[in-house]
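Coming up is one lone chain in structure tokens, specifically the form predicted alone.
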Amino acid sequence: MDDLIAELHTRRAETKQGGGETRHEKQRAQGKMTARERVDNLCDKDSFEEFGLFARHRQTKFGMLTKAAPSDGVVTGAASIDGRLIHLASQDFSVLGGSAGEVHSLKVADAMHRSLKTGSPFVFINDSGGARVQEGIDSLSGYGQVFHSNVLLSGAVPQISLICGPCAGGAAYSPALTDFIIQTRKAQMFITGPQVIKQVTGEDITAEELGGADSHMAHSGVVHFVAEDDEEALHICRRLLSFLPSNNLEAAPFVPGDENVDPNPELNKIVPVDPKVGYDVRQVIAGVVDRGDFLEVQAGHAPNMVIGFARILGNTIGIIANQPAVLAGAINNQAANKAARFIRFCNAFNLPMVTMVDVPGYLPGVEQEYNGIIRNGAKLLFAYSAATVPMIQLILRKSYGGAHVAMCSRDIAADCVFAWPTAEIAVMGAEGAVEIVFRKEMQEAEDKVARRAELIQEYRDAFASPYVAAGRRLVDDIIEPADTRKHLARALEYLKNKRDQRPPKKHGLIPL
């Protein structure tokens, strides 16, 4: 028995070395951790239980018969983060470039199914050259099983992808099917690389310009968080998980410690009365959530819409807000998609939502129309209308036209609507409305400028005032900004047992 145990320890130690210390040092020289170092830095100390350590590929052709691939290039298992169970997979670039063969992918899919069975989040750390060409169709079959598993887990347990190295070809579709992607600046992700693109289309572009973290954040919107390095990516992952429930049947973690709901006078000073003057809505968010702690999602993509997680009295909420500091807070294609996807996530995992509104409308323009603002704007309407979690609308200032309806109005979604005294709720801004309604009258006036100003104020008093909307019960209460946290906390408390029955059906058809 002693000899057998000694052999076991030797085999375990050799297998855990992966591709060997030389390749590990090369990885570290590039500013990256090894696969097992990432696991150790992500999880609670001594909590990782590995599955499939001794797994091996079964390919015998193309030189694979004698080629060692410890753990088949991926580390899989269960662990805890802040005492809560997760399942994870971490690709090992030091073993065959982290390429995904049949067994490699089956190990990942197995970890995902264990995640589903136990109702625990799944974290996939990607660092791979792509499909293992030597295994041909078996490699593709493994990919397919991972993709199918992603869809099975979707809406049942949170899925987080970390892109810490190359993620090319079909491999990129698994992260795209997860809920959140965290990409480091050392990594690139694309379906076809720069060389193929140049051969096919003649376009010349670098790997970083094509698939770097900043490109995906600013242009494609694929990435949700950008990290400087592996360490920061792992920190973001832990922080993100702290806001999320383990599955769709559990509540998000309760974090006590900030029960103060006293007035915050600073909120009275943030929003200018003049609807044409911009401000940073994140200052409003910080003024109402616990300790000012707000985890913004996709901060660099469609910045005219702000989304993210926070807590009020220890309970997680999702926040959706127009950003007047960018495009005056108007909704464009990217902003609508960004918000709709986030709303769908919050609803799937039973997270109440607070929507802060300061929106002049949908962004006009030929490009917006050609790129589908009708379809994409409808996604926002659909996402809110289909949601059944508690939803609160807070109108800070402008709330015009169809965008007013789309931003969680009482008519499609909101359970409770608050407005600040600065709120203007109307079909459009008073200036534009007067140009349409009173054009002839202004032309006939002796003092056109004075008459225009009178009519603008008359329109505001008649339609744009929050008291008009409150009179029609479209606003529940007009509140002093300083008291916003108190009102939100009370509303969230009485809405926590909300029940919303919907017609029986397989699923609705969001306008994709």
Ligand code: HXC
The other form holds:
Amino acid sequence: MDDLIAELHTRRAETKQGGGETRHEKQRAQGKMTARERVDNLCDKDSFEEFGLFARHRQTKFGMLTKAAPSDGVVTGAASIDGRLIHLASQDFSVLGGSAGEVHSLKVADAMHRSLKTGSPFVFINDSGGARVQEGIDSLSGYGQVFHSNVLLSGAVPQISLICGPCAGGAAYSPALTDFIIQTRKAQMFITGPQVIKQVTGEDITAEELGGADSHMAHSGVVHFVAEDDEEALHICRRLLSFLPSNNLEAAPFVPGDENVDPNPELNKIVPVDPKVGYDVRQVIAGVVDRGDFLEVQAGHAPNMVIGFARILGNTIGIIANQPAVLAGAINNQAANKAARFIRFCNAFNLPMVTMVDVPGYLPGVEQEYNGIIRNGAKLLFAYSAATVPMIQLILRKSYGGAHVAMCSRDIAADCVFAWPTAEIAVMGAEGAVEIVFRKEMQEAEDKVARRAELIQEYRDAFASPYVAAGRRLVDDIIEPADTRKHLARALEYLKNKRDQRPPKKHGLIPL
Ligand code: HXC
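In place of the form predicted alone, output the structure of the form predicted in complex with hexanoyl-coenzyme A (HXC).
Below, the chain from earlier opens the complete complex, with every other chain and molecule after it.
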């Protein structure tokens, strides 16, 4: 027995070496952690229970018979974060470039199924050269199983991808099927790399410009968080999980500590009464949520729409807010997509939503129309209308036209609507409205400028105040900004047990 145990220890230690110290040092020299260091840094101390340590590939050709591939290049297992169970996979670049062979992918898919069976989040740390070329179509088949598993888990348990190294070709589709992607500034992700692009289209671009974290945040919207390095990415992952339930049947963790609902007079000073003056809506969010703690999602993408997680009286909420500081808060294609996806995540995981509105409308323009603002804007309407979690609309200032309806209006979604005294709810801005309704009258007026100003004021008095909307019961109450936290806390409390039954069907057809 002693000999067998000694052999076991030796084998374990050797296998855990992965691709060996030289390759690990190369990885560290690039400012990256190894696959196992990432696991250790992510999870609670000594909580990691590995499975598949001794898994081996089955390929015999292309020199693979003798090629050591410890754990087949991926570390998988169960662990805890803040005492809560997760399952994970961490690709080991030191083993055949973290390439995904058949067994490698089956290990990942197996970890995912354990997530599903146990109702625990799945975290996939990517660092891989993609499909293992030596294994040919077996590696493609393995990827297929991973993708399919991603879809099985979708909406049942949260799935988070970390991109800490290369993630090229089809490998990018597993992260793309997950709920959140955290990419480090040392990693690149693309379907076809710079060389292929050069050959096919003649375009010159660096790997960083093409698939770096900042490019994906700003342009493609593929990533949700940008991290400087592995350490920050792992920290963001832990923080994100702290806001999320472990699965769609459990509540998010309750984090007590901020029971104060006293008036916050600062809130009375943030929103300028003049509707043309911008401000940062994140100041409003910070003034309302527990300890001002807001985890913004996709901060660098479509910044005219702010989304993220926070808590009120210890319970997680999703926040969706127009950002008047960027494009006056108008909704463009990217903003509509960003918000719609987030709304669907919140709904899938039973997180109540608070929508803060200050929006002049959908952004006009040929580019917007050609890129599908009709289809993308409809996603927002669809996502809210299909959501059944508690939803609160808080109208801070402008709330015009189709964008008013789309931003969680009473008619499509909101269980409860609050408006600040600065709110203007109207079919469109007074300036635009008079051009349509009173154009002839203004042309005929002696003093055209004065008449125009008069008509604008008349229109504004008629519609651009919260009292008209409250009179029509589109607003439940007009509140002093300072009291917002108290009202939100109460509304969330009485909506806690909301039930909203929908007709049975296979699924609705969100305009993708
Ligand atoms: C097998 C691979 C590999 C792969 C890397 N390696 N990628 N082995 N299959 N896909 C091996 C290398 O041969 C090398 O082994 C070791 O990993 C480290 O790679 P290096 O090239 O030395 O590292 P680096 O210079 O850092 O470059 C990393 C890289 C590059 C940019 C990722 O390796 C690369 O371009 N790899 C191929 C990427 C790619 O085209 N993948 C697409 C595969 S097809 P040795 O023993 O020499 O150290 C695909 C389709 C999937 O993914 C479709 C699913 C639906």
